[in-house]
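Presented below, as structure tokens, is a lone chain in the form predicted alone.
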Amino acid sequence: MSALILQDLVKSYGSVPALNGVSFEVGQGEFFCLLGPSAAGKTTTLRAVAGLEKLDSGTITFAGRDQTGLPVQGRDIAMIFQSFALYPHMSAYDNLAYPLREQKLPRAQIRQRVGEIAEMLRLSHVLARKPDTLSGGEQQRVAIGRALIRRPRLLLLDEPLTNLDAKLRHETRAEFKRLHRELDMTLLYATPDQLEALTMGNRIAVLRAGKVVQVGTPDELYDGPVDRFVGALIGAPAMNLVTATSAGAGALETGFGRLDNGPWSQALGGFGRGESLLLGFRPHDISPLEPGAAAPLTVQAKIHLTEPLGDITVLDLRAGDTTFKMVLPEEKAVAYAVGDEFDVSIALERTHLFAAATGTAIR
């Protein structure tokens, strides 16, 4: 059952389009992520859902009710912004209590609700302190608590981890997942960070230049990108993309030689010779070829850079005039050094093919 339905949202600021027909549906109790680079339309989408932006056209339906023209106060929606937006002159307690005081709830009920939310967010020990004396993580939890304390049916989060350091981002991601599980609340979360989207979202809508490019689960976006943009955006390190041309009969000419029997071969059969293409394969789908072994797609490569990242190492490889990345566990990577030459196997069945001109996936 869909809790939130966005249909053909259009919004421009003067001559600059921000949303150009954005449509998607969010299920009841779903953790739904909006993923895209800066200026993709993520914040404008959230602000439109919250009632902070007036649309040029389109409709927003929440819980079966058309909310397109409703004021902010009538939407039963809370939003957490990129900046924590806490009242600096108020204590953490008063920041949490403020929305309830605006609703004119009895003092005893406010005290009870603040106590409950403070315990849930592990803030009980800082309630008397002002925001400027709190750590970044504590400020973020106060901002979360202030949004949750009204018990909204939909929570909007606009890049809420941007101002936190790496350790706090990791901890707060886990906190959001815990809260989502415990509160069974519908969440719409905007982020430019594919790791955040992949680790937290039940489903993800990828936005680009005010349009929804693809909607799917993390696995669907990773395994079946609809175009080069999604393929390069999802996954770290990014997907390798190398130039290729169609060779007829579903085959492909690359810097590695002629390839056929790929997952794209049948679709490629309708292409004439010489069409410009891009072959995509992920760094995790490459491995050193064992001596004496054979594989459908092997390449002789030379290491020109290594990037140790703790438990894994990224190896930058060259094959002729083509460069690409391979990921190895650290215990295997220690056997290789810059300048080494060896054969690698690329998992042909997991390769992707895109039209060079449009970026559209061929599959």
Ligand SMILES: Nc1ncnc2c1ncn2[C@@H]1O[C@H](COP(=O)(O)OP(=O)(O)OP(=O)(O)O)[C@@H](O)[C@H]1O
Contents of the next structure:
Amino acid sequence: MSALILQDLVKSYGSVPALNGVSFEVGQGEFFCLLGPSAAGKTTTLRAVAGLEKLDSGTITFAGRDQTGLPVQGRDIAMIFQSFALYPHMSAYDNLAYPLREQKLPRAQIRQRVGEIAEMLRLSHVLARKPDTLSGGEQQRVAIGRALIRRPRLLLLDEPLTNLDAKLRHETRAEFKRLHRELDMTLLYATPDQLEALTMGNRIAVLRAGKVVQVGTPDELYDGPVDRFVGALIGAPAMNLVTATSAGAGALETGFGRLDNGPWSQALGGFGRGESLLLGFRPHDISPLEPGAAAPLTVQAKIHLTEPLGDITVLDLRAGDTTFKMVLPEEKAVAYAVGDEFDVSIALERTHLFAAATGTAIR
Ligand SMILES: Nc1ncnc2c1ncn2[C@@H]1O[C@H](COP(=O)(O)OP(=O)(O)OP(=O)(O)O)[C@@H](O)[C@H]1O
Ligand SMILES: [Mg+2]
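What does the same protein look like in the form predicted together with this ligand, given that the last one was the form predicted alone?
Up next: the whole complex, starting with the chain shown before.
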């Protein structure tokens, strides 16, 4: 059952269009990510759901009720903003208690609820301190606690990890997943970071220029991007894209030679010869060809650059005037050096094909 339904949201700021017909549905209890670059409309969408933004048109339904025109307080929704602000003159305890005092809850109950949430967020030992004496991660957790303490049924999070360092981001991602499991709450989480969306989201909506271009599970987006932009956005390092032309009968002419029997061959059969295309393949779908082995798509490549990243190494390869990236586990990568030439195999069945002019996937 869908908890939250957005239908055709349209919003402009003067002559600047922010939302151009945003629609998606979030299931009850789902961790749903809104992934898109800067200015895609993520904050505007969340603010509209929270009731902070008046739409030009469109409807928002939450828990079976039309939210349009409902006051912010009536929505049972909490939002954590991109730049969260704690009350600097209040202790962590008072920051957490604030929303409950607003609701005029009895003192004993406030004490109990703050205690619970502080324990859950591992803040019990810092409750007496003011925000400026807390670490970035502790401040962030106080902000999360303040949003959770009213027990909203829907929590909106706007790039909540942006101001944290890499280690804290990693920890807080795990924290959000745990909270989501424990609290049975619906989460709508906006981020420009594909890794956050892939690791936390049950499903993801990709937003671009105020429009949802694709909705799916992390696997669906990774394996079947609707266009080259989603293909390049999801997964790191980004999908390799090389130019190609249709050669008739479902075949493709590429810098690697003529290819047929790809997963796109049948769809490509409808195209005439000479159509400009882009062949996409992920750096994880390339491997060195074992000596004596054969594969449907092999390329002789030369290592131009190596980039060790800890457990994996990214290799920049050149074949003719084509460049592309390959990822190897670190223990395999140590055998290779800049300048080495060798055959690689690209998993043909995992390649993608896009129309060059529009970027649309051919499949
Ligand atoms: N108050 C405003 N006045 C005028 N234009 C605005 C306002 N708020 C947003 N916009 C414009 O609307 C578009 C969408 O903005 P929005 O803040 O929703 O993007 P975003 O996806 O949250 O981006 P970011 O990742 O940078 O936060 C942008 O072009 C932005 O400049
Ligand atoms: Mg934003």
